[in-house]
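A single chain comes next, written as structure tokens; it is the form predicted alone.
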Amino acid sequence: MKPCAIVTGAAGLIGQYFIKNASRWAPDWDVHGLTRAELDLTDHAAVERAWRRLKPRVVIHCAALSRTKDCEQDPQRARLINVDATAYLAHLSNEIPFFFLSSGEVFDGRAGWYKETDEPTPINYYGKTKLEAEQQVLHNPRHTVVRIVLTAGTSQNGDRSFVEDMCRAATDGRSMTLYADEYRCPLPAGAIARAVWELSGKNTPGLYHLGGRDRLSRWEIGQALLPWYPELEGHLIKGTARGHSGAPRPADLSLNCEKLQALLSFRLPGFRGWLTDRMHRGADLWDYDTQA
């Protein structure tokens, strides 16, 4: 029989594609997907029970309270599920490797192109549960951290990725304010899977950034996708972040990932490249196929 590699987060926008890539870029492996109706990560006798049942040989945690706005609203909730869950899976994996996804939000944004030996200084909530949650996990020698920042993909109940909120309010008939000012790295789903089955597989753990190689402001994102998505047309204002009210957002979380790059068979793409390769081969827009 195989081993069985669980990830959990199953349902959502990341974790769906590492159970739907996992027959490609897992093949060894019986890929056990967890969804919050199946288990309450939180509730850590059911997560123990579920450990002796499954009996798994290393852990890819995707789930997370990962909205910046849930965040701050619920602190108390975004402790239990980003912190307490992710340190008790962690020790439930003690002898087996374990993959924490985390996020770029534990810098500040002031410098970018952010390699994994700067100093975080996360600025929001959200930031600070998933910079305390990688100091529990990277206790472990044989655990591994993954920074991402902003995730482009579909998701089952179409409300995960920032694609699928800029397209909720095209069709409700709003606009939304794109900052020219606010940058990131954008790196669709399938491509992040790919590269954590890749790593998973490496024997190397520690601490990696994963993004795309265009630095890109949100203004230019959206931009970007208009030829996808022509129903966004009209309703992108270009706005500042200057003017922000809400939780602090940093300006500039582009990643720096060569030590991940490194050790992956593929180049990780930029934004703009992928949309321009997807589109003249008829591709899958954020899935990695086995041609990429």
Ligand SMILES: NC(=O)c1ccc[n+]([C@@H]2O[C@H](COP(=O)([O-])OP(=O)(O)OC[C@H]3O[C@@H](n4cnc5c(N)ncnc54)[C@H](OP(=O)(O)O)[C@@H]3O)[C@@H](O)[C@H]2O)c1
Contents of the next structure:
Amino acid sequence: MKPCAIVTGAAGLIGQYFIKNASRWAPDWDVHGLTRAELDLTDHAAVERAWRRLKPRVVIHCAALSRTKDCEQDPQRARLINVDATAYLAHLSNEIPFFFLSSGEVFDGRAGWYKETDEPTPINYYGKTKLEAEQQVLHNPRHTVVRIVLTAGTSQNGDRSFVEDMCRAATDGRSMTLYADEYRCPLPAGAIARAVWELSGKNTPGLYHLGGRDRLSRWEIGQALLPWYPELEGHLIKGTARGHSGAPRPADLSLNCEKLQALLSFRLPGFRGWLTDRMHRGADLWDYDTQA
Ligand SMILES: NC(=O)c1ccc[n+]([C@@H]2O[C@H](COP(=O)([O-])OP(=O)(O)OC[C@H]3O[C@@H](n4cnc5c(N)ncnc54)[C@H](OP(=O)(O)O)[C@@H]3O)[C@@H](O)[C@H]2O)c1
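Taking the form predicted alone as the starting point, write out the structure of the form predicted together with this ligand.
Expanding to the full complex; the earlier chain stays at the top.
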């Protein structure tokens, strides 16, 4: 019998890619995806029962309140799932490898190309909860934090990723303002799943950055998507983050990923290169299914 690997947030954007790629990137594991419908991770007694029943040998923790706006609006809920549930899962996983997906939002975005050794100074509540959870997780030398970035992908219900948000807005006839002075290094969800599955087999716990090779503005990201999503044509407006209202947004969250890259069997892609090289054969654009 194969040992059990648990993936939390299995119905979420990135969790879905961990599950559907498991037979390819994690063939030695019996991968068990947990959705919120199955198990509310803020119910500690139920979580403990599940851990006792499943006896995981590795945990990849993707569940979160992942939208900045939702965290600002409901800080109590954000804390329960992002910090308290993460700390409890890490506690239950005391003796085994535990991989926590954190975010580049732990940085203030003034510098860009952040390394793992750079001082995190979050400017929104989401970033603060992720940083606090990181600190709890990294108390255990067996555990790993992977800070990821803007993730491209599609989900079962079409309501998870920024690509889906953009397409829905266009279909509804709405326009979107994309900031030309806000930078990210987007990565396809399939690349994140592959990288973390690979890392899980290395026995190299600690803190890692995982982002795409290209640093692009939100506006450039929108332009790169146009050939693939022609419905966006005419709905993208070039804007500036100056005068932005709402949850504070870090200006530049590009990540230096050399530490993780040195451990991986494949080259982390750039967003434009991924799209350009990609031959569309009807498969998921954001996965490795047809990618060399
Ligand atoms: N996507 C990005 O661009 C991005 C960037 C940086 C970091 N991250 C981090 O990467 C991880 C995965 O992100 P994602 O994009 O896949 O997020 P997502 O699509 O929002 O998925 C998160 C999942 O967590 C589940 N969840 C929330 N509260 C829960 C609870 N109390 N009990 C059990 N499950 C619960 C959600 O359930 P429901 O489906 O029922 O809502 C959802 O399926 C998160 O830690 C996120 O902070 C994501």
